[in-house]
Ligand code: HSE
Amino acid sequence: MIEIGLIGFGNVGQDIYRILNENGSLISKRIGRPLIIKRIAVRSPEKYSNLITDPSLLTTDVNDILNDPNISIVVEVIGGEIPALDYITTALTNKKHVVTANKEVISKHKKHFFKMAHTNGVDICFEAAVGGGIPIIRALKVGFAANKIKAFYGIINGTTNYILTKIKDEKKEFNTVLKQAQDLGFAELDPTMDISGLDAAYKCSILAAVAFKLDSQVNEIVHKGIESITLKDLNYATELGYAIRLLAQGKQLESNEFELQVCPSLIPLNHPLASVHNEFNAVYVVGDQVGEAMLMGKGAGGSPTASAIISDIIDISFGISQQTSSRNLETNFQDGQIKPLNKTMSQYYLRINVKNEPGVLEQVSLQFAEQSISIEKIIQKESNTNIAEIVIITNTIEHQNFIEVETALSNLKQCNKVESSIRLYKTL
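Supply, in the form predicted in complex with L-homoserine, the structure of the chain whose sequence was given, as a single chain.
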């Protein structure tokens, strides 16, 4: 028998319990022995006792799990850095395998955890930390293991993808749609983590660890959220042949230099990532042998996340049965530099609010010419007021160059405001 201890019993924890009940005999048959939840650690057992058949599984003392010699797999689903860091560290020290959905703690402490797991001869698995139900970690660790991964492009935050889709398709207000995402259980406790791109940045650093063996921290990943994206931008993007998605990108350049960033991006409508809607996530991987591949699925919500967690539990159980462990292929990190944002290259979309008077377009295009930036596309609609709107797509330029033109435009007396600026998806 394989015994599991569950720390946390929110949406995801409850779905793990449900799935192990519903598909328990199938799962036990697959791993060749029974798999049972032995204890569930929660703060307030009274809130959960009517949700499970045997309320005596509930405990308020996490040590009932961490110190139980019969529990071989600890599943952490409380989220956040503290106290998850302590619980995982103790579990690994006590030679227990760990499964977690916690992107923050994995992103911040992966090096420490992988080393500890290796030293103690156990595994730490985190499939659910990125892309919810999509098996992207296993795909990168095993499925694409023959490849040098050149790049990944991920829509890895369900809440923001849901918001962008609903604003565009249903013309709903930002806050209305955010509330819907919260009600559906996608959003973080503090939704600014989703909106600001921080959640995706944690996941981006985890993908970089698995894809490139690079130990990056979120403060090294430039991240921009979707706060300033409006229905107008989404509509202009469609008119120009693009969708707007919050995209996490990782690219391996030459001589161990990497590009890592999270920002809204214009993606050509004929690219597979442009057809990823609502809370769906997708990761588009470019490998030197496999070429281009995309995995897509539900990236948020209890059931898909629990599905990924149970896949890790099953994988570890196979290891226990075969008496193998410590299969973390990403234990050995490589040295690498992250390219400063200012030096990265991209095309840019700009929406500028200007005075509706003669000579404005000339002044605007002069700012681009002075920076030797070529304008690839431009839209200006008829306006009956004293305000006009100009939308521009530049050619590929260095970010620093873009900042200079953006500043010059903001200082232009005919320009009321640079309303938005968005990078375009750029393949390697």
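Form predicted in complex with L-homoserine already given; the form predicted alone follows:
So it's only the chain below, everything else dropped.
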């Protein structure tokens, strides 16, 4: 039999245990051997003893898993960098395969883990680290293996997608919907990592490693969250023919240069990504042979995440059973440079609050003209007798030029405030 050690027994760990019990015979037939959980490491066994048929599986000593010669696969579902880094490193050193859903530790230490796994003749799999139940990692490694991946665009944070969907559909403001998401369990009590874009930046780094073989770190990926997105922005975007989503973007450019960033983006309403709502995730991939393809599914939750973890367990177990070599291990990274944000090209959406007086639109237009920026679309609406709103979509410009015109508008005496600025989705 193939024995598994499970580190952590929260929602995801409990769903792994449940699925292996419910579908165990089916999974064992596929693998050719029985697959069992031998040990579960937890802090407080009494908290979980009523959730499993055999409480003796529970242990407070993680070394009961890491040093057990009969355990072939270690599954880490505690999250965070420390102590997960030490647990995974020890497991690989002890020649155990590792499966993890931990986006932070994989993003930061992927090169170290891949080298260790290769040296010790084992594998480390992390399908659940990006996109929940969506098999995007396996698709990039195996399904699209004949392609040079040119770009990916991902809605890979369910919390932010849920919030943006509900703000628009229920006509509520950000804080109201955030509280609703927390009450339903779609957002953490401290949602900072999600709404700031940091969670998606970790995942963007992992996708770049698999798609481009690039060892990027999260501090190299410019990320902007959804805190400033309002119902007004979402309504104006619809009027202009767009939806707003938090998008993780990776592009492979010429001369081994890459663009990696996470930011709210305007996406044309007829694009498949614009139809991704609520807590669903999707990754849109552009390959040189397959063209454009999109995978979509539930991006969070115990059951979808556990499903992805068990798919990795099955893949490793099949290799053990059939004595085949690992196919998932990434060992080679290429040298590459991430293009500075100021040099990237995009169109931009701007919403500005101005004085409602003659000549204002002319002065606003002049700021764009002085930067040699043309305007693709413009909407002007009166809020009251003293204030008007102007919404502008620019042509494609360098980010540095956009910053300069945004600064010029902020300093314009007729402008009360630049309320919002959002990039537009743009393919290669």
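If you superpose the two forms and keep the largest set of C-alpha atoms that fall within 1.5 Å, you have the rigid core. Numbering follows the first chain given and starts at 1. Note that the structure is predicted; figures quoted are calculated from it, not measured.
Relative to the superposed core, residue 53 undergoes a Cα shift smaller than 2 Å between these two forms. Once the rigid core is used as the reference frame, the Cα position of residue 288 differs between these two forms by less than 2 Å. Relative to the superposed core, residue 190 undergoes a C-alpha shift of no less than 2 Å between these two forms.
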